[in-house]
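Take a look at this single chain, the form predicted alone, given in structure tokens.
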Amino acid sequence: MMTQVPRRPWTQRWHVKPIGWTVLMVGLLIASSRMTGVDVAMFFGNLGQFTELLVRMSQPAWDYLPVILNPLYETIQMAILGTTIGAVFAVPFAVLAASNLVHNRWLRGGIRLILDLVRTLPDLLLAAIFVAIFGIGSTAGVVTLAIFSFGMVSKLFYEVIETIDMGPLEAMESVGANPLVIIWYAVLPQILNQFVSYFLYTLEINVRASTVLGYLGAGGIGVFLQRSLNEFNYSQTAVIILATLVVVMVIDGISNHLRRVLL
């Protein structure tokens, strides 16, 4: 006896839903470009200038590399210091924002409101404010990166805390352990590998961000990047970009290695 193949509805046979969503997304893109005044024709018409820049950057001025080594080292120091300070302060705030650890919704809501406010402030705005407060130099950059790291790591961290196994916590609570001991022995061991991964990911972002903060006088290699672009010396710009790329690749390699070791 032959089995009858189920008859698919016409919406599946003609792929109505995928086509409809595609048409909707294309329509939204077209409408958004018109509302924002984006000139797509100008974009494609100026691709030749982009190609010209790539050609001018294809011959890096390697003799400029010794000049940027110290600023690049300063950029790495800024990123490490800012990320570390922000991550250290993010740990207690993340614990207080986790719904499975803090059952007082008013306290938890207030902490999350503070974290949302911190993440709302753009890093360029923070850099401009702290340059005005501390003056031109790496101090403004470190404080900016610390606040940015605090907002980012705390968000990722409390989301990880909310996914932990509650069994060890309940066992320690049953024997009368205090909250600090529970967090130290039952919470942190479960999230240590994710915390290290998020820390290194934030460090990688901060290395790139610190090059942009240099435009506002926040120190690091960004000052030299701005200078090379203002002078239209794209061969020097290429060296700066390649040096930053190497640093980011090294951090990514360290992150992957530590992730394999911890897992």
Given for the second form:
Amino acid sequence: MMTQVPRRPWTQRWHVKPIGWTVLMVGLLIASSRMTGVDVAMFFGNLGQFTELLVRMSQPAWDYLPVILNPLYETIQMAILGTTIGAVFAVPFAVLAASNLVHNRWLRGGIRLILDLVRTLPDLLLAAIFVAIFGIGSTAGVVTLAIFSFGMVSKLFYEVIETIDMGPLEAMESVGANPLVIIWYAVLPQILNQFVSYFLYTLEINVRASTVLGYLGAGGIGVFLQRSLNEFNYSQTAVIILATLVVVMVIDGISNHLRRVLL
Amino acid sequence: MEATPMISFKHVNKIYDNGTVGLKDINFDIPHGEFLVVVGLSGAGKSTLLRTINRMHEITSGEIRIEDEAISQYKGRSLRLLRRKIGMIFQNFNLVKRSSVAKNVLSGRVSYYPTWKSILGLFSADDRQKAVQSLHRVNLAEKLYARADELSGGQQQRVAIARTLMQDPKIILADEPIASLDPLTTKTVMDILKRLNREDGITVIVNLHSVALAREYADRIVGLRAGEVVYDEPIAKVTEANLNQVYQAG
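Since the one above is the form predicted alone, can you give the form predicted in complex with the partner chain too?
Whole complex next, starting from this chain.
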């Protein structure tokens, strides 16, 4: 005997929704490339210049490596310092921005507005401002990275907090713990490993970002990257990029390892 | 003169913001040291009733008195002190799964410490000993350093009971404590609750689905239907037939 299956409505039978969304998305893509004047033909036409650049970068000047080791080291220090300062300040803000912990909509909205504002400021603008304030050097770079990481990490953190199991919080509340103790005992253990993972992810981004910040005189390897590019010395550029790649890969490896260990 | 009850409900009503009636004119007393089982269908208001006792849920009108004190005005510290003497056990155990059993058990004691000591984990040697004893009472002393998520469901619920014991509770509220457990561990957990009730004189209030278990363990059974008390009998007067009326539609 056949089991009676209810008939699907025609919108489901003809996949109206998925098709509609796909058409809309493709349409928007085409429209936005028209409006912003992106010329796909030009991209493919000038691809030759790009390959030429790659060819010139394909012979890294390895003797340049000792020169950049110190600035690279400085870059890593800047990134670690900036990320740490930013992440430390991000924790209380993330807690206050999490909708499952703070039920006062105005407080939460205010905190999120501040975080949005911080994230809106481009890191290059921040770097320019802080180079003007602190002068050329790594202090400006560290402050820039700290603020940049703060904005990014606090958003990642509060999104993690919003996914936790609320059961232990209820239990700690029923025990008679105050809010700070509840967060310490019931929230932090649940999010610690994801915090570490996001911290390292931000550190990795900051290593890459600080190479660009060097352009504005904010210290680190970026100064040398800018110099080599200005001198069209692409074999030196290649060494800098490869060295940065190694650093990023090492951080990535540490991150993967820690996530496994902490899980 | 009759002794003052442990918990006393007087014309307690609870209406949710969306207009749903949670509790309707609840009136009864729970004497010291009673093992009370609350039965009823899902959504009858059992969980709500339980949580009004430690103010995890607020009531709309009426009064709840615990040891002859009205609790509805408690705020901040006085509310936390009220909760300290009321232990709570949950269906899903609500342990911090990534923390050790020791830390989970000790967390039941934090309301006896100032915030900074709790955060730094500066528990006294006496309280660390007490944590071992609490685990011993639920027969899990050997799991002190295990991580909570390494334990089976029944073991996790026993850790949760050990955590509650750290509060030195006068009352234990258990909200469907065995709903996620198999029959064998169910018996273990219910036996432990019964023992705490008998040996320590803790007043125990348990929400249960199972009528058979209710009859096996309770001193008294209260039945809820649609937020109303429709049944309230000491165990001597409970019969299969009259208890079943709790589950009959309005």
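Residue numbers count along the first chain shown, from 1. Heads up, when I say rigid core I mean the largest set of C-alphas that superpose within 1.5 Å between the two forms. On a predicted model such as this, the values are computed, not experimentally measured, just so you know.
Visitor: After a core superposition, would you say residue 227 shifts its C-alpha by at least 2 Å between the two forms?
Guide: No, the C-alpha position differs by under 2 Å between the two forms.
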